[in-house]
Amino acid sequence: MQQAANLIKSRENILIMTHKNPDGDAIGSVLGLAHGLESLGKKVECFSKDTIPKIFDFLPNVSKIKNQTIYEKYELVILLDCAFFDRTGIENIKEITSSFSDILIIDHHPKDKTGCDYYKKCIFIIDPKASSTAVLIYELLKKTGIKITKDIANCLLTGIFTDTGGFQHDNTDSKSLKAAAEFMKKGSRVDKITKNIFSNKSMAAIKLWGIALSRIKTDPETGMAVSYVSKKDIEDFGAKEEDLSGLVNVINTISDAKFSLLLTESGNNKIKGSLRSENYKGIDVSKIARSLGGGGHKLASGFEFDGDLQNNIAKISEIILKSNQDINYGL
């Protein structure tokens, strides 16, 4: 933390990046850090390859996150909520990262790779025990001597709130609650975050959820609950992929489900898989995600697969079966 704080203080032109398909923790962490660094007089730009979901429009200066940038012009690049630049979705990774003079990586996901060419010039803050990247940003801002404002509080509380499932998951720890308490003292409101993220769904989103919930299948032997949403479903209801946020958690609430899987067919010939479980259920879904080229936490992971949904369900099923020979994870 101290090395990172010293590096930040010594650099003026800073780029903050996060992973593709950014979630609440990624977005809240990027914006919270950006607000903090700007209070020091730093010139800060924020990058996400994918568009920010509209449910996060309530966050202060969310439009600051752009999907285009000139990577070579920055003195310091900070990567948040992932430990590897290939997860950002940018092309020519090796060429681009070689132009970075200083790199700071902050993440709370376990590293599933041994390293990359750019690792030798990185400073790392990686803590898999942290509930969220937003908690780590909060600690870094304090170490840097940055005052927590209401805008910073709103952003970072959103990150903690979303990655703990509204303080319901077992990663909700004392550090998260203490940080949340300070953010609320600064004027951030949990009810506002809840309304915007969980309780502000369009008619199209509700109908899309309805069709997905009606398709749920469970395997009584393995305890898997699975459903899917096709590209056609999304188009027929006039919905967006972001409208599916939170659905996999609802599927995971089925009483006899050990873990849940939601498959989504996106418009760029990709299948996205979201996996969820709970600690007491004894399933490590990150193992499944890694077998499909993804990653994440033991209880919340994801993957992306090339192809259309109809022709790849059997292939996904086979890979999941091989990754867990002791349990029959059939789709």
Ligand code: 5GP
Given for the second form:
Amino acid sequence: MQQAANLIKSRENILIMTHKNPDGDAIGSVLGLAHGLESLGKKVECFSKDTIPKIFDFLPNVSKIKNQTIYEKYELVILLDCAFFDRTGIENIKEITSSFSDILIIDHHPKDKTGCDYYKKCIFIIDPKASSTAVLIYELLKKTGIKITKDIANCLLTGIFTDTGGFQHDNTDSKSLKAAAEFMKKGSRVDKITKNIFSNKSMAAIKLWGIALSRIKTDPETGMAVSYVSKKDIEDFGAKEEDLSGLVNVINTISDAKFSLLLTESGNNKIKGSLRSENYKGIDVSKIARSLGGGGHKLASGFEFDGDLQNNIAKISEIILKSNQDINYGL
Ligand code: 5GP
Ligand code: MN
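Could I see the form predicted in complex with ligand 5GP next, after the form predicted on its own?
What follows is the whole complex; the chain from before opens it.
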């Protein structure tokens, strides 16, 4: 933390980046940190390859996050909510990272790969016990002597609130609640975040959720509850891919299932998988995600690869069946 704080203070032009398909923690952390660094007079730019979902429009200065930049011009690049630049979804990442001078990586996912060419240029703040990247940003801002404003509080509370599922998941801890209390003192409101993010659905979205929920199957062999949404479903309902955010958590409320999976046909011929489980079930879904080329946390992880559902469902089932032998961690 101290090393990271010193690095930040000594650099003027800073780029903040995050992973593709950015979620509330990624977006809240990027904006919270950007506001903080700007209060020190730094020149800050923010990057996300994918467009920011509309539900985050209420966050202060969200339009500051751009989907293009000239990577070579920054003295410091900060990567948030993931530990590897390939998660940003940018092409030519090897070339781009070789042009970076200093790198700071802040993340709360277990680091499941080692060594990259750019790792010798990095300072890391990686804490898999942290509920969110936002709570790590809060600690870093305090260490850097930055005053927490209402704007910063709104952004960081959104990160903590979304990654803990509204303080419901097992990663909800006293550090996060203490930070949240401080953010509320600055004027942030949990009800406002809930309204914008969790209770802001269109009719099309709810009907699409209905179709996906009606399709849930449970697999006796693996204990999995699974459903899917095709590209055609999304089009037929006039919905958007971002409308599916949160749906897997509803599938995960089936107490008899050991874990849940939502498969979505996304963007340009891609399949996205979201996996969830609950602490009391003793299952580590990140092992399944990793065997399908993704990653994440023990109880919330995901993967993405090229293809359509029709032609890949057999392969996905086979891999899940195989990794399933290995996902029990015991209680
Ligand atoms: P979600 O299901 O909400 O998209 O993602 C849940 C968790 O899994 C998040 O912590 C996210 O960072 C991680 N995750 C989702 N997709 C991928 C992926 O393709 N690769 C990796 N490494 N992690 C992912
Ligand atoms: Mn996160």
